[in-house]
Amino acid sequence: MIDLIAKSAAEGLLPVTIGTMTLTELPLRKMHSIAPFKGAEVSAALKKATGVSLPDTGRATAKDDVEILWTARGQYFLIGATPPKLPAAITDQSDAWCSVVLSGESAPQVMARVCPLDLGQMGEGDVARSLVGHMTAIIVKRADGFEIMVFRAFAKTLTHELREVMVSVTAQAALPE
């Protein structure tokens, strides 16, 4: 019989620190996609079961270790808890994503080079669905930088692209004026 060993998406690739920036992988967490059926109310049931209700468009709501992210029109990610029975399409996404945090004073400059959005306008808890390089991503503004979520299959590409830009931004900052 074969013994399977669970590995994180970016195992062996992270953490990495370049200049004043650090790229780290977040540990695997329970994650469920919730798409409420047309006209269905799920926010109150989620609040009762998890302590967190659905966020506004482009936002995240959190309490303790449970968070709900807006991820698209009519779609949310519940992170850190199992959803109750709801009138919604629910799928377990726990091992489908790679989540990393890019932190440090130059993190906004790195993101400006790989994402078409003006992430400097984001406040803590804002969520955007956009591109990072050529990969579809969910980007959450955190107090210490950006959480970037891509499909698990893109973990190596994401790490490579961010690392290359981190090196470039650090080198440019070191140039004499």
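Every value quoted in this text rests on a predicted model; they were computed, and no experiment measured them. Shifts are known only where both forms have a C-alpha. Numbering follows the first chain given and starts at 1. Only the largest set of C-alpha atoms that superpose within 1.5 Å between the two forms is called the rigid core. Compared with the form predicted together with its partner chain:
Residue range 1-6 is the only run of 3 or more whose C-alphas all shift by 2 angstroms or more between these two forms once the rigid core is superposed.
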The other form holds:
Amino acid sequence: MIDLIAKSAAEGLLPVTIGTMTLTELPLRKMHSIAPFKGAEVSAALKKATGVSLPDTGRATAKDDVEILWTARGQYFLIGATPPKLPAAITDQSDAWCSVVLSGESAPQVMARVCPLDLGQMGEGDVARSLVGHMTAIIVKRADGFEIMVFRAFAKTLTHELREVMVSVTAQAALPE
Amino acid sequence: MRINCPICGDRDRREFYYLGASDYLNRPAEGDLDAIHKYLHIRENPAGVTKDLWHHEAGCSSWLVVERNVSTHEILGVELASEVAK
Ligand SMILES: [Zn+2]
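Show the form predicted together with its partner chain, please, because up to now only the form predicted alone has appeared in this conversation.
Below: every chain and molecule of the assembly, starting with the one above.
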């Protein structure tokens, strides 16, 4: 019997701490994309099966370990649970993404350099689809910082780009007045 | 330049992909060659207000009709293409 070794997307790259900031990878979880068919009502069925109903545009809903993120127009990601049968296009996205959290005092300055969002406007549980560098990303404002999700193949680029900026922001803060 | 996406709100231009005139929403009937020629190639190209199709590519994925003044760069209105094409 072959033992398969599970590797996370940013295995060996994270965590890193630079200056006041830490970049950590979140463990991979079960994740499905749910795109309700035109006019279809799926929120009640999801609530019944997972305990969580669909969030509003640009928001996340959560209960215990299950979370649903708004991820695009008419598209949601269910995380931490398997979706029931629904009138929706459902695709398994588990293992397809790399999810990291950037936390620390200067995290907003780092994000400001790589992401065109007005991050000061985001409150906890707000979700936005935007860019990090040239990568399309899902950004969730968390209590302890910013969660950034990119396609798994971009894990190395994402950590590289964020590291560079973390180093630069920290070096700049250390300059004499 | 910023575009106020009806779904996402005010966003930076780099999140959007530009397609061209909103004439693309009015596809003529198949077989009408003159109309198809006009649809594909003939544009007003005014030095003023135009309506164009933009894709919120790095955002919510909506197609938008953006009304803007190409002389002043002023954006006058943004609508979902799905609403305009109804
Ligand atoms: Zn949008």
